[in-house]
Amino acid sequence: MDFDFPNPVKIVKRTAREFAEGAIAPLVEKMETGGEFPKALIRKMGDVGLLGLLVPRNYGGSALGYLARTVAVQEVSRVSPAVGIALQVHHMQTAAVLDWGSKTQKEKYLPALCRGEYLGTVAVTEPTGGSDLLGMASTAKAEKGDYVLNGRKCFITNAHLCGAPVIVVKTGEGSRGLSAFIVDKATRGFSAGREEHKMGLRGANTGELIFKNCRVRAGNLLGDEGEGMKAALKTISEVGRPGMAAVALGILEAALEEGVKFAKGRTLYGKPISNLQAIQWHIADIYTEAETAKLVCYRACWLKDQGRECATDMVMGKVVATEAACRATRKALDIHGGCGSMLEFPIQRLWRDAMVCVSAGGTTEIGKLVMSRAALS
């Protein structure tokens, strides 16, 4: 087994830390004190290519695939996991457009997702809950050649940052009941509500999408109608998860770094805190959930890139990283000792994005429920 990136993805990863760091690094205290994403950003992400790594180049993207794009998303989410998660989310656009659009829906969309023009997303949560897709209340009825579409999503990362955001409505009963509809923002109808307050991934743009009476024409339908279900549970289980578990490995990267900064210079007895036997198991304990994570989830993408069967790899991953980066970030915060709580160490910020990254994209319990299927089969 080979565990060195191929030289293009090191490239990302290289590329990606450096953009993280000259360009995302200088917003993080607005983002975190004001709740709003940084604008300007998305077409800067889009002039170094993080937009595009899943796009074919002839639709303005890379197609670097998906263990590049888990180790941008990692470097971005080092230094901002609320940049990280907007830019995972719009890749699940771009990989449900580029799976299941038509070749006028990717001429259309893709290159526009890859320059920057907007932000893409995948609408499924409604307030009844997101993982009972079935249980969804917003509809899409057929009506003289069109659809009119009707119901409100909640807690939609980039809801208010999307220009054509990819939307999973009922249309039926059943499982062959969903759809996936492409709305145009200035489609009469559509609009985008309330925006949520997060006590974690602070800047990420979180919001309601609202549909009265909005009609939208046959040509938008993503796929054919009776598969957004299918639709709706690849991109989540194979673009979602995985982009979520690498949110949580740069929160891991970040709290191993932070720890160990605070740690060295941190004075206690007349000497840094590092030398404690307490503080050196904490640091240690972190660094194994780190790599661990690591290997998980760079494993489950590796098989999506050969084309293999993924989808328990990819949310065994989620769960391992999301679920790791609350253990450490905590362990970060007990070195921390009071300095911990103050607004002015990251750790603190860390610890709260960690939090948050639990349940998107699927809860653990989802999570576990999936592998212990598999196990059983």
Contents of the next structure:
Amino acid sequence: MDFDFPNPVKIVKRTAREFAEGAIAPLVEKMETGGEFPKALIRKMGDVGLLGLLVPRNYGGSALGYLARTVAVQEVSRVSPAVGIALQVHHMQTAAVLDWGSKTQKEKYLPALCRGEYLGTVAVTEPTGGSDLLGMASTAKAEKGDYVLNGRKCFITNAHLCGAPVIVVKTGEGSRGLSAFIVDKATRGFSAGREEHKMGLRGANTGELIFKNCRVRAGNLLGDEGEGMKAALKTISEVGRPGMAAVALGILEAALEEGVKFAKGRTLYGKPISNLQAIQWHIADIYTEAETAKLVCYRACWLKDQGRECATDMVMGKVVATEAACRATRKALDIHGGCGSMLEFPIQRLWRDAMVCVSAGGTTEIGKLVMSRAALS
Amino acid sequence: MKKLHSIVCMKPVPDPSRFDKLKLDPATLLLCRDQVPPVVNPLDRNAIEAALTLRESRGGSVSVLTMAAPSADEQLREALAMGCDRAVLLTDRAFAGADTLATARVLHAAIRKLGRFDFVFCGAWSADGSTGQVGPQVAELLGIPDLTRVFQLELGRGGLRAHCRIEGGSAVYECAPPMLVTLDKEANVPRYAGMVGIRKALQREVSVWNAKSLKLSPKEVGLEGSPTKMLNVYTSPVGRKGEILQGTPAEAGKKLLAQLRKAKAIA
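Output block for the form predicted in complex with its partner chain, input the form predicted alone:
The complete assembly is shown below, putting the previous chain first.
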């Protein structure tokens, strides 16, 4: 078994780290206090190619694959998990358009998404929840060759930053009763509503998308009518979940670095606290959490890049990494003692960010449901 | 207008951000390079940036060379991803253990094999060896002028106008090609190896040349061709001894002068 990254992935990792440390790190504090995503960063991410990692070159991307994408999101999230989630959700739309879009839709939307004219998103969740897809209330009704959308999507990442999001709504009943549409933000009757204020991932934009008699052409259908559920599930399972896992991997790396830095620098009883066995156990636990989570997540992405079945491995990676991030940041917080509660130490931010990652892309319980089905089948 | 051909000499070095993890093999006194992943020598990225900027303003092409182990394919592809047009890996077991002169001989032979060129760009020094000798040695072998530690570079009518760092200040030179330039960190901000560039670099060919294809004999290269012999590597002890000179200020001053003379610190 070869556990080494291929050369292109190594270069992606270095570039993403350099970009994160150079272009994102100076923005973190303002994102944290203001709770706003820095819009100028979108173009910069486009320029360096982070937005088009899953998109083929003929549409303006690099198609470097899912392992490269995970490593890139991880490096970005090591510096800012908030930018990491914005990036990974953007990738969800690029993948959805690639998998289900017509040639016209790909030509219209993918180059713009790669350049960073706007961010992408896939809007599924409603006030009834994100996992009960059939329980959604938003509808699209066929009318004179068009579709008229009505309803409200909530907790949508990049809601106020997207330009032409993918929206999944009801067009009928049952599992074939959902359809996906690409809706331009400028369409009459379409608006972004309330902006949420979260305990973590504060710089990431989260909010509502509202449709009031929003008329779109049949050409805006992504895939065929009735394929919305399939499109949503595939995109969430194979892009959204590994994306959240990658955000968690970045948090794990950062938690280890912060824990080690503090343990080496803080002196008690005349020696650095890294000399104390109690602290060493915490460090060992964080290190193990980070390395084992990486193995599960990278393997799942490798399966996807090989074109093999990966949905269960992806959700396993998401559950393992996000839960590990919660435990690891808690331990890193413990290493910090009282300092861990102070806002000037990044560990408290990482801890809050880790907590938010657990429910994004499906809760741990939903993840376990998927895994148990695979194990029992 | 003649299209420019620039050549960049690049070296893979252990990632400087992880130098704290570097260890010396006590038997061979060489760095255990597998402990820390290699990266493009940071100042060589400035050299690549200078060559690419020149190409963007005047057209032409940029070739990048490295004398290293076959694993340096990765760093060469990063240079291609940044925008270099051609990459050549100079690799041969016979090159192992080369000092700066033996390294310069290999680079010189490769530059000659590449054909006509206008500029050779190098980092001012490597992050691991830090001698700063290879660039000037290559220039000497090529018989061309070199400007070292350049922190500002402009293309003028007569050639390159370079601001060079010298002891206690700086000097400005203008020089017509062909010439060699070694770059300081302040010379420019190296661009990222963008994702699209990384993808393109995947499909490019990296030429591989060895001692035979460069027409170099074993006596000119590697350990055998190196006049420098490393006898020992050690960490020099750093310590200070304090002494308080007693007496009035005038008496203490006289004692200080006497001690400085005795230590031959002053005449």
